[in-house]
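Listed next as structure tokens is one chain, alone, in the form predicted on its own.
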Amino acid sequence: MSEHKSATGPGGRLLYLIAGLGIVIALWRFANGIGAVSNLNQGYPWGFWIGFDILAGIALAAGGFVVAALVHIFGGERYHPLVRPAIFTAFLGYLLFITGLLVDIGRPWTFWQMIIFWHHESPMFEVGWCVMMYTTILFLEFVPAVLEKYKKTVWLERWRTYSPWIAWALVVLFTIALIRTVAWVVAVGGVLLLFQILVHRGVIRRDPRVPTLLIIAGVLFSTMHQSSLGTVFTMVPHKLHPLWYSPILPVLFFTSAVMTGLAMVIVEATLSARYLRRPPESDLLSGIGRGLWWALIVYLGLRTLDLAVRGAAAEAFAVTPQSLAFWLEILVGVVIPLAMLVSRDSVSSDRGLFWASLLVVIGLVINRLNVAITGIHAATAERYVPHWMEIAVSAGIVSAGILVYRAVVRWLPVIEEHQHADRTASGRTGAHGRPAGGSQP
């Protein structure tokens, strides 16, 4: 099938379609106002944008500094060919998520009194400051990916020159921002600094690929604003339902983050090498499988025991919604992936890996949406459920996420072209790209 064919069969059409249809109600809803396109009210201020577009989707995007941490900082060198198109899925999904928030917010034009007015105490400040900061550093992550398509090796090295400097500085300039202690600025940025010159002087080993300053200003950003999402739900225990709410939701945020992340990392790139005709890389993918497990067991782990010393355990097994909504998320999101990765042929398998990484997906979504939706009492009689111009805004942003994937996968040195042939011939992939001898699980 060529590249033009692949971009426009019917699969490609109805994701225009799509696409162009949130396009139009999104227009709408700006002409003629949030109500002309939603069902929210008093009761529910927040709804499917906010837990769909924003809570899930952030999380969706964790695989970025998940998988940057793990070859850049911990070692995991033999996962480096995930490490570039993590990256771009997570820097898409970013723009995606700010596309979603400016359009329920309204007022697009208004965003810069975020970085001109500092709300210290708003949790949202932070989040708010995070994405931005963290949207600026999977640019510049990026940014190679481009440098390399047309060649610019004086380019190049300039960005590996300057970016690590940019990430110091928006580092140091959100210490400013969130904190306002001279101690703590000239502490974080002092450690920075001192960080830098020990890995330009070589005392400390320098990464030809990418600076690791880079990487780590990336990791400290996802981590706080990841954790911080659940930190706003902290503030209305009132409202938030027992089997969600706890005093370790920014924990639980950040943890199912990192599961997500991993598992995303699965169903990309699956379902890439697939769009490329490409064998899928096996042997790395079980690897990743296999922390996907252990990250599914801390979090089941964690949820259990926050539920059971909070006295929280007996609202699961009452027959209500919240409930059911319950054990639809645990059972699809944790229980029936673990039972897959337990069997070594699930992590070996290109299939199962897939299967059991897309409900861990799957599972993330209905969290958030039973966080942001299900589990909120709502002061009023009102009742929320999404009326379908939201849900298709929200269809049209993913539907625009693909089709944009798919053209950059095409266009860029995004997935490396030349891994698949590498690893065959050294030995550490059989036929079909998997790996000789099976994988361990």
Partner chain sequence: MAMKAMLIDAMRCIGCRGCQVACKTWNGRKAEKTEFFSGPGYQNPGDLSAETLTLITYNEVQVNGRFDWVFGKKQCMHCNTPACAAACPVGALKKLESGPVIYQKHRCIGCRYCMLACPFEIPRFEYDSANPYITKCTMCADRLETGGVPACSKVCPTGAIAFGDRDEMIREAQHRINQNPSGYYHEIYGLEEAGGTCVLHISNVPFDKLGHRTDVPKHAVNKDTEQAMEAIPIVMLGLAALLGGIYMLRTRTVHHESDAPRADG
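Switching conditions: you have the form predicted on its own, so give me the form predicted together with the partner chain.
No partners, no molecules, just the chain.
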């Protein structure tokens, strides 16, 4: 952790190079149109960017809301050290994903028009609104790290006072835009308002660390966002292969996002511990690993049941590129990790846990690419194969993300030092803004 390694760390130069190339290609695309850098065509309007940057990217960011809910709603207090890194990763992930979106959509400077032109029947409208709402919530959830670093106690107080109300207003606005029925808006808004009033009155205990309403809003928007990406594809029964098309796609997308969120927490915690030269939070991670195992079981069950009920299971045993892609996704992302995590030993071994989680993440990426590319069939067009420049743009975005991540974990108190064995209440009470991590020499 000496200074001469600078903020880039291992492979830093390569990351800068890839990110730079991505920027150059993106600029080229803005000057000459999407056709100039991609193989997207009239039959295949969506490709690698949608599959990787957006579908996979959003699922990988699910760790933020899963861990936040685990700790702040369900009371898994011991996982608290994982909350902030997970929220930060989610926030960064969303910013990266928005960057990807700006490259993919044709007229990104008009994206804001979703705010004025409402079309609540469209799943894409829901997706767009979730992006805007949840990114704001993530910002609010993350901003204390910055305020603590600079000891802005006044602002922290303000944050504590106002952020739940902003969260509430966003939920109500979202409900109005998406539901358009007064009764529902009153019901959803009312339940949360009641909650907040009870917190104010002291009937419900106030969480001194973070306004619970902020966490609830984050979980709501995330749930809607993850599932709405699946809803988007319920529109194409005529194009999406039966191995993936299902009326319950929203449920499958949500479930697989939760499971991948958990896997990402493990992958990320292991890697950043290595990067910061600290031992990983092994006991916490193995707890998450057990959760991951159950999430995998649930997902595998849902997928199997869904295929069986729709009578699509036979498709998996036909020898087609689609069925191969399907097995790759299931084996890599679900079956092998399940087998790896089945024994207690492997769940508590850092290495086993890391590799199993990494496989889940890779499997998820394959799954989303399958939905966006492999599984889509357009009758009247040539097939689509991603252009190298499409992949280069996405690689650039990921590299930029890693660079930002590395810089921020050294700058802000994102990753707590758990070595302080007694990080119990006594060691921390009143310690407003103890800058953990960032201030290490």
